[in-house]
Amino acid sequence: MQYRMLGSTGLRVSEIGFGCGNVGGLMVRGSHDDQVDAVRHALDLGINYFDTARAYGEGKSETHLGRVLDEVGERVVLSTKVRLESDALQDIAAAAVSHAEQGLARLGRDSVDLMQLHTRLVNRRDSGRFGMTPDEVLGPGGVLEGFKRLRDQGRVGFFGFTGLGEVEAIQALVDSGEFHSFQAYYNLLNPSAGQPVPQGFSALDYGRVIDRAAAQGMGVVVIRVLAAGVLSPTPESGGGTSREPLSAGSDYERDVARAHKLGFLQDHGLESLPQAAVRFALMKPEVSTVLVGFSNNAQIDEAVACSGADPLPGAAMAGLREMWDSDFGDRS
């Protein structure tokens, strides 16, 4: 296993992470009995990051997560996430500390080392979708006030961010200097926090925003690099709770055509789709890590295998600019 810092925060993390969450689903649905095996086996195999959220099963995964730990006792870089709504904007500091307060609870822990904000990020609120904007994250009484709060009693080491929602508020934040990290939607049908894609390109353009949160220091956590499952051999097993896209213009039926297009990475000597999804995020030295959610120590093997691999092939990644650049064949 090799290790990465993420960002300026002295915190030295696997570059494969444990991701804790629906996508995978272990440490949501899975025995007490797998899931300790599994946390073993990472350990084992140099793991040291772990992401759970309460969003995950409800907060089952918190729960499961924090005993699985106390009972392997070791240390490990932790990380949860609070997801704010709509009932938090009478006062948005103290919803931030009590969801967070009600996290380590669930995990059985004082403190940990990444605090993040899980909700979705815009720039106006309509009467849609909830989202929260960046004056309400970053103003007086919002959520960074909160997070600062818990890390003035040393509940928290570090706090960042999910960069999902609209493009501009995610900049926002990022600019903004006060956060350590984010969590980047980053896979290989939507490249474009950390690639240049053609105006027009189908799915969200992120904007390289990989690259404008590394020049302010931030660590980087990729999320979604199998695209919710999809860049498995068994796409339908990996769609977590919802079919709701994530990121706009990924949706799923449309990311498992495009996927279906990918076949030639394996005749550049790439194993798997898995690992060639992978070894892709990892190219990009700014990325601190790659969350990958786990159903079983084979998953575990497969992704652990790709920290320190070779590059992609330079065929490779020509064929991979020609889909982005055509937007997968659907521009002549």
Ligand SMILES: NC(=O)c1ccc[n+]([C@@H]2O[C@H](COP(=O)([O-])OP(=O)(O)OC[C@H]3O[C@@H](n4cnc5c(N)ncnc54)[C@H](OP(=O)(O)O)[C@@H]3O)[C@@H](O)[C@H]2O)c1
Second form
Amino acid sequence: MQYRMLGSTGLRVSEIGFGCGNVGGLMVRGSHDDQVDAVRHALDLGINYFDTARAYGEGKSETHLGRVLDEVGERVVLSTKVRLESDALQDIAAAAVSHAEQGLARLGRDSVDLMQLHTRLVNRRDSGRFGMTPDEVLGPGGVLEGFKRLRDQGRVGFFGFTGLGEVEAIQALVDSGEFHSFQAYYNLLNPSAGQPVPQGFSALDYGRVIDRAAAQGMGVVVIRVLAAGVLSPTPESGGGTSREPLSAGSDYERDVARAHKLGFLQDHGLESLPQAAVRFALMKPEVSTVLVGFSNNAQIDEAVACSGADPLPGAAMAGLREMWDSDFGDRS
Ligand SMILES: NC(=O)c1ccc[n+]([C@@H]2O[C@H](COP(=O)([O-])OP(=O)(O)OC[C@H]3O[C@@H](n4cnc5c(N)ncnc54)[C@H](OP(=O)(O)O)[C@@H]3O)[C@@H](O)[C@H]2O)c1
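Alright, leaving the form predicted on its own aside, put up the form predicted in complex with this ligand.
So here's everything in the complex, that chain up top.
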């Protein structure tokens, strides 16, 4: 396992992180014995970064992870998240503190290394799906104020957020310089957070926000590297329990169709789509760690094997560039 710095936090994190979310879902739905076995296996292979949230199984992931880490007795870099909804708007800072405290209680910890906002970001409030504006995060009485109170109490080391929602709002949080890391949607089907894509690219263009964040000294945590399991040998069976689109223009059926178009990677010696996907994400030096949602130990092995592997061959990258430039062949 190779390690990288999480931005300027001083935290040294494994290139592969253990995603404790719903997709894969070991820490949500697995038996206690399987969870202990998987975490021991991951630690043995050098994984030291674990990402959870209350939203994963309504608190189950945090509860299970805390219990398992107590049992294995090793110190890891631990991150969790708070998802604030409309009922938090009356006193956002207080809601952030209270949700974070509940998370710490489920984890059975006095503190965590990284507390992240899990709410999607919007430029302004409208009648659509709930999201928080940059002002509600950064302004007086906002999320950040709550996070700072927690840091002052020694309950949180650093602050992060989820880079999902509207791009301008994500960029506003990055540019604020107030956050130490963010979670970036970055994969072979939508690489726009870290690669140029043509105007009109049908998936949301994140405008190379990874580079922008790294320029601020932020850590970058990649999510959805396997497009929730679609980037697997059998794309149709990916997607785990949720096929909800996380990112505009990346709906499940389109992702499956596009994953099939990546079959050409085999001609360049890349036998496994998951390995190609993880190696691709790790090629970007601005990335600190790549989270994978595991459902078994073989998947941990496969992801870990990517750390320290060669970058994708030039011809494979040229083929990928052609895919992105042509919007996966949808435009000539
Ligand atoms: N902040 C946020 O809003 C947010 C959003 C998404 C994710 N995350 C974080 O990122 C983590 C990663 O999860 P993700 O949702 O992004 O999913 P992902 O890692 O893109 O995909 C996980 C899925 O890939 C499959 N998989 C894993 N390794 C495989 C392999 N070697 N071969 C074939 N299939 C493989 C598993 O499939 P099977 O179930 O078929 O075995 C699993 O369901 C989460 O656990 C969470 O920590 C955060």
